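The data below hold one chain only, encoded as structure tokens and taken in the form predicted on its own.
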Amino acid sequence: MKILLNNTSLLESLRPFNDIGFVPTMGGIHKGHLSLINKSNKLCKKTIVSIFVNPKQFNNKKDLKSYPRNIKKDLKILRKIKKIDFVYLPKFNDIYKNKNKPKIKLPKKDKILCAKFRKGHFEGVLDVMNRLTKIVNPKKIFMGEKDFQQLYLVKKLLERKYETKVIPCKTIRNKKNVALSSRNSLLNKSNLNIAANIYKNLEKIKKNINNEKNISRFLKSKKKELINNFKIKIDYLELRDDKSLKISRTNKNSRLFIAYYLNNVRLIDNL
């Protein structure tokens, strides 16, 4: 495993290869990230993992400050993987050296779900993914379905601009079905048990949706129940088409999306 600390080192190391799998992360490496790396190893000759906490995608300074960072721990985990070729640890200037790039703007139709509640978040995500893709020049990029809206927007942008494919990878969960996330390290055991119970409730809601004539009213009612039962704040609970992300009126080809706060930590999920 070769650690690349700047763009010069990266370009020299990657130049001989044209079948590179790329796993972009913000650190806090967990089994979800490892599943992306395993998928890359199966489909590509070389795999590169980046660790970069991108300040431009945080719409809340407190959230940026509290975001879990432990590069030593991350590298220790990554070194245990037999087949991982490169780890890219860029500095801010490595990514944002070119300040003249046009700003990315989300169209109004995409300002839904997290984009509605986190102003500027996805503009920051798309900007950094655009820059990283140009630097790394991967054949394939591996991203999890837990942040499905992020996956949807990144795939749409990058596959239009570059000769790269964005590969969706299934959400990895713990034994109690809580979606793995770097932010989970900010939660205690009691919080994680609540998250597990919330997921159980979401499964029931999704299962019962087809029995409802008015899905919107049903979800509003269930959202209130979840708020009252678990004493949480919910940004959204919505059923959307998994191809277009438009509001859906049927369970078929649809996902139930939620964003909620547990112990002031924002969690997202879909099923």
Ligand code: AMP
The other form holds:
Amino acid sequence: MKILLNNTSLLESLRPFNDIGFVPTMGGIHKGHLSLINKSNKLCKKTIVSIFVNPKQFNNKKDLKSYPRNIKKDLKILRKIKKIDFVYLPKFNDIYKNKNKPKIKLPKKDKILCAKFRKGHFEGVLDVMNRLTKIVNPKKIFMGEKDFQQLYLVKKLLERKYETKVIPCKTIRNKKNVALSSRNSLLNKSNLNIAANIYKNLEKIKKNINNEKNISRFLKSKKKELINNFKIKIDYLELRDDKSLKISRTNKNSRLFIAYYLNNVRLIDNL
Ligand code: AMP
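Structure of the form predicted together with this ligand (previous: the form predicted on its own):
Up next: the whole complex, starting with the chain shown before.
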């Protein structure tokens, strides 16, 4: 596993290869990330993982400050799995020194779900993914369905601009079905139990949706119930089409999306 600390060493190391699988991360490596790495290993000759906490996608300074960072621990985990060819640890300037990049804007129809509640977040994500793709020039990029809207927006942008393919990977969960996330390290046991309970409720809600005539009214009342029962703040609870992300009137080809706060930590999930 070769560690690449800047763009010069990255360009030199990757030059001989043209079948590169890329797994971009912000660190806090967990089994969700490892599943992306496994898929890349299966589908590509070489795998590169990046760890970069991108300040431009944080719409909240406190969130950026408290975001879990532990490069030493991450490298230890990555070394152990013995399947990674390169780890890219860029500095801010490696990514952002090119100031000529056009500012990325989200069209109005995409300002839904997290885009509505985290102003500027996806503009930051798309900008960094555009820059990383240009630098790494991968054949395939592996991204998790846990961040479904991110996957949807990044895939749409990158596959239009580059030859690269964005490959969706299933959400990995713990034993109690809580989606793995680097942010889970900011939760205590009781928070994680609540998250597991919320997941159970979401499963029930999803199952019952088809019996409902007015889905939006049903979800509104379920959202209130969740808020009251678990004393949580919920940004959204919405059923959306899994291809267009438009509001859905049926369970078919649809996902139930939620964003909520536990212990001031914002969690997202979809099922
Ligand atoms: P992050 O480090 O949180 O920015 O995530 C890096 C990549 O890992 C993104 O493509 C995420 O969607 C993906 N990812 C994060 N958590 C999970 C999970 N529980 N299951 C599958 N993929 C995940």
